[in-house]
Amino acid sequence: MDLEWKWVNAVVPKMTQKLLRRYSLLLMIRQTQPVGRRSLAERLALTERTVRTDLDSLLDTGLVSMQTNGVWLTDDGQTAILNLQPLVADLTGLRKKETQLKTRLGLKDCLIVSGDSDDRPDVKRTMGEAANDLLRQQLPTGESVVAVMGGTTMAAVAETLSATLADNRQLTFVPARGGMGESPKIQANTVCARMAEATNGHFQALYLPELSSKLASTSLRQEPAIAQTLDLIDHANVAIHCVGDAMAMAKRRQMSAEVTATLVNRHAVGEAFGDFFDRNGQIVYRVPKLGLSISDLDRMDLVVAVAGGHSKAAAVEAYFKIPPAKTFLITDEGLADMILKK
């Protein structure tokens, strides 16, 4: 492939660079659109020339659409970004990456986009795109139901999941375990119902919050709504998730000092569906079960994993030690540098 790229760069010169300047640029405009020349030269660092001859060619093309409150994508504009993915991470090397992070971790397949999303909170929606297209290709058809976590990340995919998946699918999205006491904006439930909303598809909430003592548990579980909401928990078939920080999710969940200092004493690096685990994958302590834990993914048609910034890398690394089910991660520099570099 780069002796390839040398001599197309002969007889064009900067071709490699100009593709991945116009690729950069369909990425932005998909983020952020409607979106006017001057904010995408501002947002990619180029000249408002440079951007307004890219755009004349794009538009010239059909990638792109010039509208009276800014530029959008088309939709030859979105198919172009997903058949372009694969040529663009051998030019920029994720391809190597990913090849490098697969057999590391023993995943199904992954994914790496550019940037840290601990420097660059924006790198998590660009996470949540790359979700958007692996979904279009891996969901099965037909009915399936979606288990999800909550937490900034999957708020970031939720945004970011698009109509096209309900395509030859009808999908209910449903929250992977209980509440917890956070934001209500990136809660399973909110997040749910707008991965449903996106996808023109069906929710059901699940009122339970995480760490009801065991006797209200037992008690809510009566309620038919819960109980409903349970059994179709049960039989999800698709799995989203992210990957914690252990100290983090300690915090999110508000556990007690008592617990935190367990946590600290067994050398807990992650969290994932409850389960809290240490550098080994070896499960340290775990949140009574309100849905889904790490066990269920086995049965999964699908799992996503979605996780990304150098300060998950431990908590990433640790979690495909347990090992759970052949899961596609999607991920970004930031994680897989920290990781590939050991």
Contents of the next structure:
2 protein chains.
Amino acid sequence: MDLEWKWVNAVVPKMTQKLLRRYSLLLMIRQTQPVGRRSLAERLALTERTVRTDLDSLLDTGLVSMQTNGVWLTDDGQTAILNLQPLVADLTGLRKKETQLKTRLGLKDCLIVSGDSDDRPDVKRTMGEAANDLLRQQLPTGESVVAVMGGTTMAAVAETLSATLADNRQLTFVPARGGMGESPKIQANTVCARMAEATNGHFQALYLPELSSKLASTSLRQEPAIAQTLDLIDHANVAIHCVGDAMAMAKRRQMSAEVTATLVNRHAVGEAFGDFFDRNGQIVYRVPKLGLSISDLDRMDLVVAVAGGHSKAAAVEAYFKIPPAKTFLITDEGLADMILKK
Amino acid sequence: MDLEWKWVNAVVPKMTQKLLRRYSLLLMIRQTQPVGRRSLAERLALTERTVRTDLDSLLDTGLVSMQTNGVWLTDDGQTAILNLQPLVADLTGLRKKETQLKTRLGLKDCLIVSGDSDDRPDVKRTMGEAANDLLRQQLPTGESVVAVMGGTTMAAVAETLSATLADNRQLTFVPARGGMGESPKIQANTVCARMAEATNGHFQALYLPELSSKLASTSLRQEPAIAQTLDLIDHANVAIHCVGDAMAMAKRRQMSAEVTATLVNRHAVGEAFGDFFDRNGQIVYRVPKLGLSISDLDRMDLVVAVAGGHSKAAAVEAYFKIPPAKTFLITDEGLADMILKK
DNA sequence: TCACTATGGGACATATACTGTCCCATCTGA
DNA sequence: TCAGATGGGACAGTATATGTCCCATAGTGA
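Now show me the form predicted in complex with the DNA; what you just gave was the form predicted alone.
And the full complex, kicking off with our chain again.
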């Protein structure tokens, strides 16, 4: 597939740029709709007129619709984005990186969006859209219980989840773990609620304080409300989670100086599901809490990891040394390049 | 792959037509090079200026070169045609027909060129080019002995065989059978000679009269020159042949009224290697002669059948009911449509 | 209710690419 | 040598894309 495009480009040069430009236009519309010409032009660093001609063309072919309040993506537009993704990835060379990363990390598959979410926060949103696309294609139809983690990345995924995902699917969302000490806005509970809302699904919250002792966890487990949720977690067949940089997570969760020291001593580089691991994928510390563990992923029908930004490269690379269920990874070019350039 | 193009077309309409136009331009150049703008324009029913713009573009990207005596295809141009073939087949819908025909007839693979060689004789030449492409990709490197049949279609293949085929290959051509009673221009011997010449290879002729009796064939087989050629045929690892309409072949080979009557009585529809078969693939008559039979194909590394034109549809369809070695078929749209529309 | 902002659409001059149609010097091949 | 084909130049005309305005209006928030 890679060489083929070289020849297409040789025969009809400049068609490629136009295709890419309009594709990114479609992406931007999806991300900000309803949106006007001028905003689009500014965001994409194009002139208003150029955006206009492109929009007119896309209007002709029915990929977008124009309302008084701005441009909307039609259903065809949605489908077009989905179908063009691999092709565009080919053209931009991202496809090559995707396959490289896939073999390098032992993934089921991989989606890379361009940009670096460390530098530009809106790239997270693009990753969210990509996650949405992937779920639409990979999520089994029928009933599913989706275990979800918290974090800013997951919040971005929740933001972009669309109702069309719920066609032929009944979804229940549940926090994968309790008591992570996140701030409310990006807690797993909040993310769950948002996802359920977007997909007309259900969700079950898990309200747990920070746990410090084995004893407390044992007694809490008896609580009916908690036991019920934990049971639901055990029946989850889909997991969506992020991978975090060890130190960043420790700080965000305001972990004690003592624990942080432990992490440093043991060279923790990354975190997932509350488990911290070093660069060899060895788990060096577990936050005491109830719920899903990395080992539970093996029984899942679908596992999606979402993580971007070059600062998370080490964490992600280490994470996939833990032999897990075959995972789909959604990431950005910043992270992918950081791993691949070595 | 099929749907993908729908969306490419929606995003950048009119790029498709341009691609197809330039592709057919490349094909035409290959077929008639060196050739000038005006001839090309006339043959492709385009204006001179359009051809010129396209040529200028292709010149920029280095797919063609301009000499004082006309336009030539560069090596890159050759490669471009090869690589774009499946893509163009997709775009024109030929690809779909190729896969349909492939499963319908139980082929190894299938190449369909557009047109109908019954209506326009130059389509045969295009099939020849396609055969050339296929051989370049499928013919094993190293030494090969290629058994070849006669006929107008095979003559067209011979015409288009190119020297690049001989890179990394030493080829010996030999007539698959003797004594078919063809006119000299399209005899297997002539075809062999032409092919050997084009590929800097060798060939061995097989001069045999029409055979009428078992006795004659037995004694002829003793002749050293003939025995040597027959031995070479036995060692052939590649076969290129055509499939003919039964009645047309009977007429062309001036077979006796008696034999022709037999063919009619037994409902012969097609012929290959001098064997006539009915619509169920049952062999109903064998021309007495020496050399290759259909059953010999099983031991070949590569078998290519070339046949086009709607009038041969019944013959081709019946031929592939004879369970043979997996064969590559090169045909035209006229024949393919005739088979598929039923 | 009012003012403000962002929206689509219209308009127009300009730039770029493509097209149709000539002519001409030159090369090729018989 | 000469007829026919070749590439290249030229130019007017057309289609499309671009840059830059202005305008009426539909929402939105005060």
